[in-house]
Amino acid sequence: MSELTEKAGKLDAVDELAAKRAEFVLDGPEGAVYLDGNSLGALPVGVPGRVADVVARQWGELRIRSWTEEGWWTAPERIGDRIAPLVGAAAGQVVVGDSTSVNVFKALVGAVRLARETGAGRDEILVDATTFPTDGYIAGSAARMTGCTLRPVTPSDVPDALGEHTAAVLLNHVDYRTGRLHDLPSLTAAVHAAGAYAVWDLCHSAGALPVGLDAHGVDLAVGCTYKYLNGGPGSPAYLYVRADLQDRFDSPLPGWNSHAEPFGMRSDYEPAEGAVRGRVGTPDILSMLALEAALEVWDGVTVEAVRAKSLALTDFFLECVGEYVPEGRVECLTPLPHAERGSQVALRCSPTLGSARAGGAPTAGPVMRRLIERGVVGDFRHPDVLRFGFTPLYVGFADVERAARALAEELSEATAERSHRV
């Protein structure tokens, strides 16, 4: 037994979240390690039974009565209140429904409209230049719709880019490629100092670390629920609108579900009060209630405990990679300081790394495919990034050690094969 294997066992023995692992379906080949929860969270064991009940009894037997008797109609706000403490928000500010993309559009256009209440000169939207592509596409559409100029900037450059023309700023809390955690408190404060509104994408932070939406005065935020919240593939996203902005929030997608009198069927639109005005159409009940069941795994868990384990897991992974992987085979793109790190580790792996004499390091895509064949599931981002996501509710330290060891073995074998071909 190696020193790191022994260390992993000791860390698992004192892990206060270790029991949560049993609340997930993690079947697979012996030794399989799932490190892709930053793309799709594992299945909580309580979800299949709940979905079966929704389909067979609520839909199959009660049918339309379930809108009232089973609470289908109020699910978007009820589940929003369940997510709220995970992102540092009080109840009544989060509504669940639609996709992340749709909610980004609602939030960004709504932010521009809020900014223009105080003057018509706000005609610029700043967007994270390193953002997930869809956020950029949506920001471009929102800019065209509102007559704004779209200006991509890196998050670190946002304070200097802000000005009297800035209406809204769309930022990612955690960079999806590198796992870099951006400074939400200071960036939000800078946006407010310029008289603009901050919209945050929480897809890679909610459920992995404290967000503090209320504490830091965030205006609007969106996020998906299928990553660290384990809501299932394509599970509905959510929209946060700060309480004191809700009566002024003018959604660009008004629907009958956000009407003050949805069953009045009036031709004129009157928005509902509160976070409900973030709704649009009829909610996707099957996915919505699967998400509600999935969120039960958070009973008795604090985000602070999750964050502490996340940092311990990523620290240990980097320690194991440093010990097992030959020098020069990979390059860590994830910041080492805890204050700048999310819950994933991104390793650059390309032929330009490693010894030219040995034929260079293998490319990232084939490496990840072979790791998955070995039972270590991460993912790959073009052109040369290996991503490993660490979900503290079900990933243990022994998993981390096995993953790093498998990575080292794969890199050594692949490099030897390339050298032989050369």
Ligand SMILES: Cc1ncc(COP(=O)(O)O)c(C=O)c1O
Contents of the next structure:
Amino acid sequence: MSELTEKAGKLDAVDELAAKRAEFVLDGPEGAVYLDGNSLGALPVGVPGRVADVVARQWGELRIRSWTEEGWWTAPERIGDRIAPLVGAAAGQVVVGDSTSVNVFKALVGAVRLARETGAGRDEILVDATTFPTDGYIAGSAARMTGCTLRPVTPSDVPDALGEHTAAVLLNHVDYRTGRLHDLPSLTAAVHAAGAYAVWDLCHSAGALPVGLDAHGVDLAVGCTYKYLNGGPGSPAYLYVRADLQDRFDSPLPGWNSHAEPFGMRSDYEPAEGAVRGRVGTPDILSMLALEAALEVWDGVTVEAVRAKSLALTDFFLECVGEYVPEGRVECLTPLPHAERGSQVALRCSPTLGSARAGGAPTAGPVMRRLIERGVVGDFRHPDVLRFGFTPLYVGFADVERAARALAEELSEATAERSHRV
Ligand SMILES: Cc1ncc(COP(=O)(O)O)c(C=O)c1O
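Form predicted on its own done, so how does the form predicted together with the named molecule look?
First the chain shown before, then all remaining chains and molecules of the complex.
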């Protein structure tokens, strides 16, 4: 047994979240190490039974009665309240529904409208230049619709880019590619000091680390539920609108579900009060109730405990990679300081890295394909990034050691093959 396998065993033995693993289905190739929960979270064991009940009994037998008797109608707010503590929000501010992309649109246009109430000259939207593409596309459209210009800015440069023309700023809490954690408290404060509104995308932080929306005075936020919240493929996203802004939140998608009197069937629109104002049309009940069941795994878990384990997992992965992978074969894109690290490790792996004499390191795509074949599932992001996501509720330290060892073996084998060929 190597020193690191021994260390993994010791860390697993004192892991206070270890028992949570049994609440997930982690079958598949024997002993698979699943490090892709930052893309699609694993299936919680309670979900299939709940979905079966929703389909067979609630829909099949009760049919339309379920809208009231089974709480379908109020599910978006109810499930929003279940997510709220995970993102540091008091109840009544989060509503579930639609996709992240759609909620980015609602939040960003809503933020510009809020800014315009007091400052007509506010005609610029700043967007994270390193953002996940959908946020950038939607911000571009939101800018055209609101007569703003769109300026892509690296998050750390946002304070210098802010000014009296800034209406809203759209930022990612954790960068999807590098795993860099941005400084939400100080960036939000800077946005506010400039008189603008901050919209945060929490896709890669909610369920992995403390967010503190209320504590840091965030204006609006959005996030998906299919990554660290394990809601399932395409599960609905959520929208947070801070309580004191809700009265003024003017949604660009005012559907009948956000009407003050949805069954009044009125031709004039009167927005509902509270988080409900973020709703649009009929909610996707099957996905939404699957998500509600999935959120039960959070019972008895604190986000602080999740964060502590997440950092221990990524630290240990980096230690194992440092020990096993030959020097220079990969470059870590994820910041080493804990304050700047999300719950993933991104390793750049390209032919330009590694010694030319040894044939250079193999490219990221084929390396990840081979890792997946041998049961270590991470993902590949164009053009040369290997992403490994660490979901503290079901990833253990032995998984981490095994993944790093497999990576090292793949890199050495592939490099040896290449040098043989040249
Ligand atoms: C930061 C970020 N925003 C948005 C999305 C996707 O949005 P949607 O849920 O609309 O597909 C992702 C998906 O991975 C993401 O990482």
